[in-house]
Structure formats: C-alpha cells, structure tokens
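The chain that follows stands alone, in the form predicted on its own, written as structure tokens.
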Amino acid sequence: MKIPWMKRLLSLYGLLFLVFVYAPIMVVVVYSFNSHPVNMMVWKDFTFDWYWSIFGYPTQLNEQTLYVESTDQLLAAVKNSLIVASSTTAFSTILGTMTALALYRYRFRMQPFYQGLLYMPMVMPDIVLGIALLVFFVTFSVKLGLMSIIVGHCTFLISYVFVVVSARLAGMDDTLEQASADLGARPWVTFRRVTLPQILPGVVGGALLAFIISMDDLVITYFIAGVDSTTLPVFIYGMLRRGVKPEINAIATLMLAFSFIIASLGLYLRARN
C-alpha cells in the first residue's frame, strides 16, 4: 500500500520541480506577446510587434514608446556574440579534446593535481575569474575587445569540453586501437579512423555546451569586454539597468529558442551516432 502512495508523492514532487524551474521562463515567453507599452505585467492584447521592433521594422507600438533601443547596436551585439561563441568553441574544443586524450593515454607525476587544476575554472565563482582576467589583461597591457573575451571564455570552457570528452573516453574500447596498430596503421590513421569516431559524440556534445555557455555568459564578459565589443548578454543587462522594457522579453525568448535549437541538434546527433 505504501508503494503507490510514494510513487504519487514522487510524481507530485517532480511536477512541482518542473513548474518551479520553467514557470519564470514561461512568464517571459508569454509576456513577450503583450502589447502594453509601459507595464509588461498588465495584459492588454496579443501582438508580435515587439519582435518586429527589435529588428527595426516600423510598428504601431514604436510610435507609442520612446525607449526602443537601437537596432544597429542590437545586431552588432548579436554579431559579437556569434563571433566570440564560434571562436571560443573552436579553440576550446580542440584544446579540451587534446588535453583529455593526453591525460587518458599517459600517466605522470602530479597527474591528479593537474586534473584538479582543470576542474578549478568550473567551480570558481564567475566574478572571481572575471576580476582575475581583468587584472591579468591590464597588467600585460592587453587591449580589451573581442580577443580578450575569446581568451577569457577559453580559460573555463576548455574544462567543460575536457570533462565531456573524458567521460566518453572512459567508455571507449581500447582493443580497437590495438587492432588497428597491429594491422600496420599509423597513429594518425588510427586516430582518424578508430579513435575519433568513438569519441565524436563527446566532442560534439562538448562543443555545443561550450557554444551555449559562451553565448549566455554575462559576468566574465562584463569585466573583460571593451567599448566596441558588447555581446548580447551585456547589451541586455544594459537595457535592464534602465528599466524592464517589453523588448527584453522578446530578445530573451529568441535566445531561449536559439538555445533550444542547439540543444536539440546535440540530442539528434547523439541519437544518430
């Protein structure tokens, strides 16, 4: 008699947990279609005008509001975010995969200590890492811009890729590599034809994770971004400091949809492999 009661309690707990996590997100999505030009929490009519507004298309709501941000600045922030995320994903995926392979194949002194250092950027508070990177760049007279953001993101995203690829390497069959070597294949051929196909789901998963985190990062980027290198999260934060505007809901909904597409692509590639 206790088992059905505990199952219903666990189901209720799971439902409440999902509501707690996703209810705020759904509020943002719903009110992104609210036509009230001043108070977004007061529902007026259903409209797509805020989505058209952030891309610079003229709407009736544009004439009623005086706080619509510059579309050129918004598109420049989106462009900067895509450049940073793409570059960071490429560098962190390559370096993280190489590090995971090296630690998997070779044993040396202080290896546990080295692995602990790789985990540190993941558990370190973002504000501490952001201040440390800012001090480092200022000390060595590095100009703050897109390059400093890319370097800063790589310092902690390499760790994420390393963890994902290492988990994939832990379940890899080593006998296939040994068979390839016994048959006379060169190390590069063995890696390209045997090792890489086995760890590819982990590499792709780590790359997609790095891309999403880089696109959404605010704290670290806020410290190391230059004047002309504003990313989308920093741009949204600047809008929030001047008040909660209806366009913010539309921008946040588009970012949510973009992240959902990236995550779905990762799940599809994983299922296909």
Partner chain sequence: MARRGDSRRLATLLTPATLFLGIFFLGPLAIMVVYSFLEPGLYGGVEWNFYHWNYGRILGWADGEWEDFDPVYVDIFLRSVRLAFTTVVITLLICYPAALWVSGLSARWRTFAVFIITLPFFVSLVVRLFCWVLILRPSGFLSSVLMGMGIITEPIDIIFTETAVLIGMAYVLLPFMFLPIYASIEKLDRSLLQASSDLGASPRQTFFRVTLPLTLPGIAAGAVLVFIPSLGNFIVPDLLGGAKVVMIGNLVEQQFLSARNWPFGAALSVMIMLVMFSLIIVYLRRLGRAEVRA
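Provide the structure of the form predicted in complex with its partner chain, given the form predicted on its own shown above.
Partners and other molecules omitted; one chain follows.
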C-alpha cells in the first residue's frame, strides 16, 4: 500500500502538471483582451478591439498602431486552410477506410509490407517528408499550390485514418457480416447496411483527426505551399517571424477555441460509443 503522504504529493504534482499544460495557453487568452497598445504584458483595460481589428474593423487601437498587415491575407489563409482540410479529410478518410478494411478482412502475402507502408508516414519526420515532396513536385514541374498541399497532407493522413478505423474494426462483431452474406445480401449491401454503421464512429473519428491535423500542419505545408496558397498556420508563422504583435494573441485565441471545439466533439463521439 502506498503511504498517504506520497499519494498527496502525487496529487499535488498532478495539479502542477495541469498548470504547466494550461498556463501558457491561458496567458495568451487573457492578454488577447488587454488594451495596452505598446507593452502587451502590462495590463490596462479589457477590450475586444484586437478581435475587431483582425477582421479589419476600425478600432481605437487600430488607428494608433495599424498592426495587422492585411485582413484580406488572413482571411485568404483561413479559406485556403478550410479548402485544404476538407478536401484532404474527404480523400484520406475514403482511402484510409478502404485500406483498413482490406487489411482487416483479407490475409495476403504482402500484408507486412502494407503495415510498414502505412505506419511509415506517421513516424517520418515532417521536415523529411516536406522537402521530399518539394523536390518531387519541382522535379516533375508540378505547380505548387492548394493541390500540392492537399496531396502532401493525404500522404500522411491516410495513415492516421487507417489506424483509427483499424482499431474500430478490431472490436467489431464479424458474425453479423457473415449472417448478412448468408442471408443473400450482396457485398455492397452488406457493407452499407452492416459494416459501415458499425465502423462509422471510427470513420468519423478518423475524419475529425485528419481534419484537425490538416488544419494545423505547418512544416509540410511550409515547404510545398506556393506563393498564393498560404494556409493559416504558415501565415501566423510568417507573422511571428516578423515580430510579436497583439493581434496574434487574438488570432491564436480564436484558433484555440476552434481546435478545442473540434477535439471535444471528436472525443465526445468516441466516449459515447
């Protein structure tokens, strides 16, 4: 049995751990409402003005400082991110699910090869994959743009969907499929009426994961984004490199809220099943 004081010490540590995880995020959120125009870390007043200014509305602060270079660029980056993330999600969810079904359902000689092929993109360092794709696209004169980003994201997101769907398949009841086949249902009907409803939570979970990773990807996109196809993380990274500005607080807070909502939704769906 553990001694009580050790348990208490462990609980105390746990709380400290949570503080370490959340405090940095809270700093950004809190200071995104700070109206001090010069020193971001000196608290002056509560304001929503940074939020208004990133969307291009004139505010008192905005007139003094004119920090955001271009709201249009920011919105274009958001739009690009959404286009990329939704296309990649659709494509990688379909391919990932198909592959998971194939590897789960059938036994064949190339199986270990496929396992390796599907795990490799997940462990490949981002920078290696990013420059490999860049070299590839340039060698074959593929124009860098949204299309190249979508292709690039799919190379590793198929694997993520594959893993999530495979986990779901592993816990599935095979007898239902057999019953359906024995009762004369054609394979496609069995898939749509029996298999798909059972693996759907896995598919949705995989899709959400793919969406969020695609939205957040910085390194790979950084190398293969063309001049006019900047995504949101790349845009913010560029802004950060040029200097820390109060608007970034507001943008970061909005992104935090967005990620939290999507992630909570995904985890909620998983918990419900």
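Model, not experiment: these values are computed from the prediction. Positions refer to the first chain, counted from 1. Only the largest set of C-alpha atoms that superpose within 1.5 Å between the two forms is called the rigid core.
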Rigid-core frame, C-alpha of Ala252, shift of 2 angstroms or more between the two forms: no
